[in-house]
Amino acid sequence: MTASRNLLVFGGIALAAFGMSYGLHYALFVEHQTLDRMGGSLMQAFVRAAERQMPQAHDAIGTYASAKYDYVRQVDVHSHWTGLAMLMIVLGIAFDGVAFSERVRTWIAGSLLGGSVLFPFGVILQTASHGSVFGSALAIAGSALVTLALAAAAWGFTRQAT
């Protein structure tokens, strides 16, 4: 297998198992007092809104929003990261088909290992500080880095067929 394969084939296997553990390790540690802290603070908006006490009820609305915000970002991270991992190894079966060198397409292959690691990772960091500049930043660098490289992909597999 040339160097490029091993990258994505290799690098796929090991970020679907890394996935999956944060994905299990979620569920098992963290996902019911999430879901119980917005079940509760969803509660309580109702109870002070129908007390009439609307500072309250938006401060627990408030609450709810920023634990519904954490709740889908980490659902989110665990499903992208498995979810590019698994495109990695898909892709990386059928790599030597993408005509260019090989440098390229280890330049390829990393692009995308490199993406499918920072897009999730920025998500990640965005949980830690609700507007993180810096986490988005990653986000945003992680998922250009993985479309560029499935362009370049996507390029290389054409110029193959014509």
The other form holds:
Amino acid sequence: MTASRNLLVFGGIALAAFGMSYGLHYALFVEHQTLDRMGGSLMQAFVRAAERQMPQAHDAIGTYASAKYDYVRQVDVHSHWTGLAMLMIVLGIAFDGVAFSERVRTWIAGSLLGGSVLFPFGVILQTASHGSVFGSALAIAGSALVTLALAAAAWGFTRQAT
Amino acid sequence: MATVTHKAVESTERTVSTDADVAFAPASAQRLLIFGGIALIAGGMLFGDIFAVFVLHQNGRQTGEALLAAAQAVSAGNASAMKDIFGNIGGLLENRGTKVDAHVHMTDAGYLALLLALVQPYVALSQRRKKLLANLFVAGGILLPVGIFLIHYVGLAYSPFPVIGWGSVLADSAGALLIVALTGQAWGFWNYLQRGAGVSEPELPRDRTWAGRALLTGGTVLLLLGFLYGAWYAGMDLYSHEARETQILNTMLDRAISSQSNSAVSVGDYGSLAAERAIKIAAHSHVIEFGLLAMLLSFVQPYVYLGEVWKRRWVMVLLAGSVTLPVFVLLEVRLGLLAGGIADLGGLLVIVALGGMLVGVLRHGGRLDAAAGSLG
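Please could you give me the other form, the form predicted in complex with its partner chain, since above is the form predicted on its own?
Zooming out: every chain and molecule, the one shown earlier first.
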């Protein structure tokens, strides 16, 4: 098997195992607590409003929004790591059909692996610091890397077909 | 290995059993993973379709009604009613969330099973260990969605934990099984890399047929479209949706305590936002998943023992369903339930095509078994 295929298949399996481990850790230690925080703060907002304590009610809505911001991104990280890992393995199997030199294929495979690790990592950094510019930049760069690499692979498949 | 020549039913071309069929021997890891993978994907999609038709919209309406009751309780200054109302909302969200998760995890476990079937030649382990890992993976792939589905119904009954019920314990244990199986596969692949030897069993045959090429090309295009749409959603909608949700909830509370305003308008806005968000995320995830599925199925085509005409038909049905579902899910924002019905039909097309291909794979296995029996 060529180096580019090794990189995609082995990197994909490792990333899938990592993504699943993250999902298991999240389900066991984070998810229930986050959902409790979301539900509790939303209920608190309505209770405070019923008591006509509006500043506290709006604060509780802010807490709910913050908890949901984290929840959405934490779930996205799990699904994107696992999903991108599957894509890497699929491409790894068919990668000899990408009609470029092995050097170019290795670059494409490396970009896919790098982007697949960085994109969700950037998203998880956004939960550590809401609105983090570094996290957002990393996520955008990672997703752009994956999209460009996939487009290059698609082009390579087309060259083979023609 | 003995070679068996035969004429495929309704096919104009002759097919020959090759060395690749060794890997597809009775009760082999590859056969188990291909059968299990396609069955899990079809089962997960069927569950998703049933959920979309019978649970999703009803659940959304009930959640809206409960939120309106909460706003009315705020107007009446009835803080003591909130616990019951939010308990009800929590139950509705858990009901919806666990069903979505069961659908997603069952389908994704199927994708991974198909993937693992394809990489078996590069997993340097004994056949016995490969079968054990395949069994573990398929068992985990079945038990994980079952456990997730049961979370809502079992709750915390008889649980020794404060927030984790037996449904979660089953789901988490099944998740651990999947991780063990995947780690074993990674270990086998590491062995293959370390030894630098040849493959442990024959590699998959290269499929140059129209069906294989159409699935590979169509799948790659669907994936690219899904990526681009996802980037568009993250850039244009994600943050604005989050800001709108906070604004709507604050307005809902302000209106509830004001005698001149109607909080039902805010509840309606909240429902519309939730629907818009769910629709856009569903379109993004489904187009990518169908792209991945099409690419995976392109590799399985050599094992689909059907005539070329039928193989083409199932490919076209699958690709048509893969485009119909996400496009009409997106159109639900404008066309409402009519588009939702057409989207469900798209999902059904994918399920039917998967069923057709599964029959072809079963026939391939049966043919090999029969040939092995006649030679033995």
